[in-house]
Each structure stands twice: as C-alpha cells, then as structure tokens.
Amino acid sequence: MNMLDKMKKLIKYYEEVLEMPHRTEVARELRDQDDMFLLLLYSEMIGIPNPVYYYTLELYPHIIEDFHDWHLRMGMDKSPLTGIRCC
C-alpha cells in the first residue's frame, strides 16, 4: 500500500468520524423534506389547491410506493385517498 493510498484511506475514516454524529439529523431531515414533496405531490387530491398539478401527475407512477409509508407517518391510519389503495 503506498502513501497515497494510506492518506485517502485516513482522509476517508476522518470524514465518517466527523458525520457519525449528524447522520440521524441528515436522515430526518431528507425524510422531513421527502414528506413535504409528497403533501404538495397529493395536496389536490386532499383538497388543498395545488397550482402544478397537471405537472406532478407524471409522478405518482414512481412516488405511489412511498406513499403508505408517507400517510402512517402523517398520522392517518388508513389511505386519506379514495383512489388509492395501499392498507
């Protein structure tokens, strides 16, 4: 192993040290963040007036996975959606 291998190897071990503290902050906020993308992706369908609707409509094919996950989190036990049947 030589020395360029070794510092990359220090400089890496270093990085994780100093994110090991912050990694469950990072992960709640990435998923505060994906929550928010997903009430403004269904705000129409539960009645808050969405401006960009037509637009997201292309997004629920890949975002319909997550969304069970998202509505137990929000508090509902049931899918708020009529449409939509997860539970």
The other form holds:
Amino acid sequence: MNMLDKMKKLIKYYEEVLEMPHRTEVARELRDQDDMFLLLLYSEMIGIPNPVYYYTLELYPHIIEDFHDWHLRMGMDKSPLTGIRCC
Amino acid sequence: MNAILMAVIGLAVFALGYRYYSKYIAERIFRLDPDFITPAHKYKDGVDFVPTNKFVLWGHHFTSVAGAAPILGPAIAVYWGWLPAFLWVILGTVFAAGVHDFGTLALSVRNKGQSIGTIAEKFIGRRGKILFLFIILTLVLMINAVFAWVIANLFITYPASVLPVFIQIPLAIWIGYAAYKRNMKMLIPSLIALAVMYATAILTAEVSWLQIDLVSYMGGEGGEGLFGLGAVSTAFMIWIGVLLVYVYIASTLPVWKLLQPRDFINSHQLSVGLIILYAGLLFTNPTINAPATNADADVSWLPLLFITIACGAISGFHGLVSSGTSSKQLNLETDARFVGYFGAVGEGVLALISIIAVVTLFSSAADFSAVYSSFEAANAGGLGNFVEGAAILAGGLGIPAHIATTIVSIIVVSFAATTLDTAVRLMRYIIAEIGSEYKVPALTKKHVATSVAVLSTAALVLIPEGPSGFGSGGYLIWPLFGTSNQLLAGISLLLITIWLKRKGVNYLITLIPMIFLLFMTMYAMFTQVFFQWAWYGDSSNMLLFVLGAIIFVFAIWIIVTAIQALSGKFDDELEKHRD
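Output the form predicted together with its partner chain next; the form predicted on its own has already been displayed.
Next comes the full complex, and the chain you just saw is listed first.
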C-alpha cells in the first residue's frame, strides 16, 4: 500500500468517525416518522378513527414484522392488539 | 527538567498501562469473550444499536469525553508544582480512569447496553437510581456554572476570540442543514467551516476594531458599568447572560441542527490542537522552570489535588458516555479494552500536554511563584496560563503569539460551549426524570425543565463574587465540580465492584480506586466545608457551604450504600433481575 492509499484510508476513517453520530440522528428522526406512520395505520384498532382504513389495511402484511419493536418503543410492554400476538 | 522528557515518560507509562494492565484486566478480571453476542448485534436497530468498527468507535468515544475540563484542571493543579499533577494524571489514568471507563463499558455490554443509571436501579434498587440522578444533577449544574464562567472569562481576556466563536454558530447550522436535508458529506463542509473560523481569528487578532472588548467599551478595567457595577463585572454579567440565552435555544433545538455540526468542527479542533501542541513541543524543546513541588503552598495538595484534576485522571462523566452510547455500538466484547481504556488514555494525553503548556510558560521559579501566588490565584488564572503556554508551544511551528493565543482560546471556548450545551440538555432530561419520579408533571415539559436548568445555572454562576466582583467568581465552583464528578465515578466503580464480586473474580482493581476516590473526596469536602466555607471558617461563603454540605451528604450516602452492597444487602434485588 503506498502513501496515497494510506492517506485515503486515514481520511475515510476520519470521515466515518465524524459521520457516525450523525447517521444515528438521521436514523432516529426517520424512525420517529415511521412510528408516527405506524400509529396512523394501527389507529383504528386502538380506537382512533382512521378515514383511510380500507387502504391502510392492505399495508398490514408489510408492517407486521416491525409491530413488536414499535409497540415496545411506544411504551407498551405487551401487544395492544388482540389480533396480533407477537408477545 | 526537559519538557520532552516529561512527555516521553508520561506517554511511556500510558503505553505500558494499556499494553499490560488493561490486558490483564481484560483477560483475567473481566474475562472478555470474543464470541459473546454484544447488544449492538443482539438488539441491532440501525439507530442506537449499531455494530461499529473499534477504531471508529474509539474516535467517537474520545471526542465525546475530551473537552475543556482536562485542560483546566491540570492548569490549576500545577500550583502545587508539576510533580504532583503529573503523577496524578499518569497514575490516575492508568489505574483509575482506564479501569473506570473500560469497566463501565464492559458492565453495560453485559447488561443489555443499559446506562449506569438503569444498572444502579437494577443492582441497588430505586434508592440507587435516585442517588444517581441527584449526583448527576449536581454534576451538570456545576459544569454549567464553571463553563459559563470559563467562556465569559476568555471572552473578556481574549476579545479577539469572540467573533470567530460566534461565526461558528451559523456555520454549524449550515453544515447541519446541508448534511441533513441535502445528504451532503460532512468532512469538506466542516473543514471549510474550520478554515473560515481560523481565518476570522487571524483577522480579529490583527484588526483591533473587530475585537468585541466589552471592558474597553466601558472605559477599561477601572470604568463604570451598568447598575453601579464595575466594567469587568458588567462584562461578565453580559457575557453570561448572552451565553445562557444561547444555551437555552441550543439545547432545545434538535441535535442535528446545531450541537452535532458543532461537534464535527470541534473534532477537527481537538485533532488540530493536539497535533500543534505536541509538534510545537518537539520544535521548541522547552525547559520546565516551574518547581517540582511548591513549598510555599497556602493550601495542602492532599486531598485537594484529587478533586482539582478530575477529568484527565478519572472522571465519572466518562461512564455516562461509555454506558450511554459506546456500549450499544461495540462490535466485539473484546473491543471494550481498546475503546474504553484507550479512550481514557487519550484524555490523559490531553491533560499531560495541558500540564506541559503551563509549566513551560515561566522563565524562572520566581516567575512561577509570582503568577501562582495562592490557590485562589491559581484557580482564577490557570486557564489564562494554559492559553499563554499553549501559544508559546504553537510558536514553535511559526505561528505568531497573538494569533496563537486567539486560536487556543477559541479551541477552549468551543469545547466549553459544546459541554455547556450538552450539560444543559442533560440537565433538562434529569429534571424531567425527577419530575416523573416525584409526580410533578410540570417539570417533564421541555421548556419548563430547560428554564429551571438555565435559571439555576444563572444563579450559581452569578452569585459567587470573584476578585472583579459580581459574576466573576464562577471558578470557585471548580472544586465542587471535581467532587461531584469523582462521586459519580465512585458510584460507577461501586457497580463494577458488585458485578465483579458476583462473578467471583478479584474485585480489588475497582475497589481500591473507589475507596481512594471516596476517601479523598470526603476528606476534601470535610476540610473545605467545615473549616473554610462555614460561617466560622477562614474564607466563609454560605453558597459554597450549602452546596458543599449537600455533596458531603451524597458522599456519605454513597459510602453507606457501598458498604451495604458489598456486604450483600442488595442481593435480593440482583436475584430479581437475574437473567
């Protein structure tokens, strides 16, 4: 490995150090948005009227995998929905 | 003595400590297992739990723990001569800080990546959590007061640093916006920001009307200020007011908008600062003219040395970083040695150069005695001495003295400002947590909690009277900051000791530093609170007396808890939480 490659590697490492906390924050912001979206999707089941219920219903199979993590993040230790028994 | 020799001895001890002592701890005591599934893998969520390369994680860990405190503490402590400060920094880093930072990281990794506060609740029960919350609350309050004073003091002493520091704010917002909304890479924008800052620094150092010198606007040091106060006192009040308004806004904004981009710029400043100072040391090859020990000291080094240098020798704050973020991102359990122990070594290296910068500043021992004439003078002037000394080291690389002092003061102010911002944010979370613990819902609101944090900081930093009157005595809080930081480290060491005891391994490596720290802090607080600050003491000060007494009670509380925990009183609690 010549000097230039070593420099490139060092800069890449340095950039990685800089970007690590930033990536975490962006991911957190995106997750917050997702959580909000999931809340809208599940709203009908927890008693909040959802005017587009029939459309969001179609999304259920796609988001069911994330359901367990979501309800834990929302501060509910057990699944709030009787229809979904994840834990 | 030659300063390069001092640096070489210090670095060699750090290297030996890392090579042998941390290896012994990793293999024989913590028994780190490369096959253990770390929380970063087990709970991987792409946000908090992310397996990260150990070098990258070390870089992040180090930049999070290094700040203005490992610079200020040693700059004050050289009052007792360079030898006590030097020995405490190198031995403290190897036997106390390294073990503490490494231990909190390993403990947290073995407890689902939970933070020290949660682990305290698990090991000791609700009482442990409350104790922990109050100690951190005291710590962050002291940090706020001390660093608000540090920044105001540097702005008054080095008015050329004001403009570059304020320019950092819009630059940081620009980087945050570019990185977050436009998904731009951060390296180049943050380097540009740094270049703009330093270019402004050169400009302000050369052009006197660009220096925002409040004291001279009011007619110099003897001038009249506002409300019948002196010019310096008024300048302190104005700067502290401005800073507190700034931190109120900064700490309620989302992290990516201001705090994080400031951190990018500060990471560069940390690297630039360390490289310039160590390279400058090689080029200038200075001699240490300060005495090894100060025979004329008006207060004894025992026990005050151990609370004057907290960060740089051992700091409880590191445990919050180790267990708060780093433990959730550790790829292999065996990486904990490098990230935790070597992180502490990094901080030790910073504290070491701070000692060297200050002790090489003087041309003779008499010169040293004139500047460090009393402990009070050391407290008030330590930081200024570091800036001057560091500027001389930077002079070895051909940087003119007036520009070097401006840049060094900018670096210290930037570190202090980020710490202030983080500490106010942290204080807001703790106030909210205490609010929910004691069922006071109003305290859980963002703006209520921030207002409480900022107003209590304002009270604490403005009340103590320094030599320049109202508002200039924030440095008086420094021993209390050191003490609360050491107490926090004491709790973390206690938790690690309980953990090791339950594992059935030798727990002396954490028990001895814990006993040493608790003894020294108790001793220091006892003599200061009851013989100096009390109404019948030598330098009576009711504010310091009350705060010191509260911290003294915390110290007793920790000791009682430690004795109970080590004699097995909380075994039921531990049993309940056993996986």
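Definition used throughout: the rigid core is the maximal C-alpha set that superposes within 1.5 Å between two forms. Every value quoted in this text rests on a predicted model; they were computed, and no experiment measured them. Residue numbers count along the first chain shown, from 1.
**Student:** So that I can tell if K9 moves, could you say whether its C-alpha shifts by at least 2 Å between these two forms after the core superposition?
**Tutor:** Shift of 2 Å or more: yes.
**Student:** Superposing on the rigid core, does the Cα of E19 end up 2 Å or more away between these two forms?
**Tutor:** Moves: yes, 2 Å or greater.
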